[in-house]
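Encoded as structure tokens, the following chain is the form predicted on its own, with no partner shown.
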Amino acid sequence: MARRNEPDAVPFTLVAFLGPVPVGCVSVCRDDRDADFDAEGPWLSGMFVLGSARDLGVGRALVRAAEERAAAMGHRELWLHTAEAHRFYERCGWRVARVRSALGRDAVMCRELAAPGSG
């Protein structure tokens, strides 16, 4: 986990908690990218969250948050690939930049980043 988590920088971990309980994570890194966009980046990976704080909107908060640290540190865009969570992602503003095919090649989507204070 160290190894993932600069201060200031990609790459970096965010965790959920509701109350003292862990229940979900996401890291934001260079490493988890796909081949056919290998320039693109920063990639949002190994987002998770426990079955039972599904609903609650701990996944898109995480998702939130991922963004938000990335534009601060001057990103303008996230990048990740998925091979079930496509829909999710939509409903976070995302948009496809490859979609998902049947030969095992994930989905891969791009977000672009709002400049700090301006909404």
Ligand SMILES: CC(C)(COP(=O)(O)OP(=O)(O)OC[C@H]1O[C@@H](n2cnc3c(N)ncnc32)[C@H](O)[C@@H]1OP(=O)(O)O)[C@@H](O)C(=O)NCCC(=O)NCCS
Given for the second form:
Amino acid sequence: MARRNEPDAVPFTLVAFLGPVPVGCVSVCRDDRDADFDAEGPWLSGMFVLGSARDLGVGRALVRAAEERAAAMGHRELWLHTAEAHRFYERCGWRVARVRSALGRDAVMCRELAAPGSG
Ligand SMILES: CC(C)(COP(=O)(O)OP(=O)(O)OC[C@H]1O[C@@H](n2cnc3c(N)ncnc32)[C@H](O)[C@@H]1OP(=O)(O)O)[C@@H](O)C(=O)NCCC(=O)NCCS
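Output the form predicted together with the named molecule next; the form predicted on its own has already been displayed.
Then the entire complex follows, led off by the chain already shown.
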């Protein structure tokens, strides 16, 4: 975990707390890429919220915080692949770059990031 957590660069991991209790996490990394989108990145991965803390906005807050942190580092896009949660990410403002296939390939999604200070 420490090796995968740069203070001001990718990779980084964010942990969400409700009071003193850690309830969710998300990472931004470079090694979760999809072969069809090899030149793209960085990649959002490891998104998870404890069952007891779901539907409270923690997931959205983690995605938004990861987007803001990546944008502050100068990144203009984030990418991810997901087996089942593409609707959650669409509601967070992401677009589908490749739909999930019946052959078991995950959906690939992209989020364009606003430059810091651009509103
Ligand atoms: C997906 C996940 C991170 C969402 O976290 P959360 O804290 O519950 O999210 P929020 O409270 O911010 O948002 C909840 C909304 O997302 C929706 N949602 C949650 N999981 C979803 C899914 N798999 N597909 C579609 N929508 C989903 C909820 O129905 C809810 O919708 P609403 O706001 O219209 O009521 C969480 O359900 C989770 O950890 N799931 C298991 C791991 C997982 O699927 N990770 C993503 C892998 S890419």
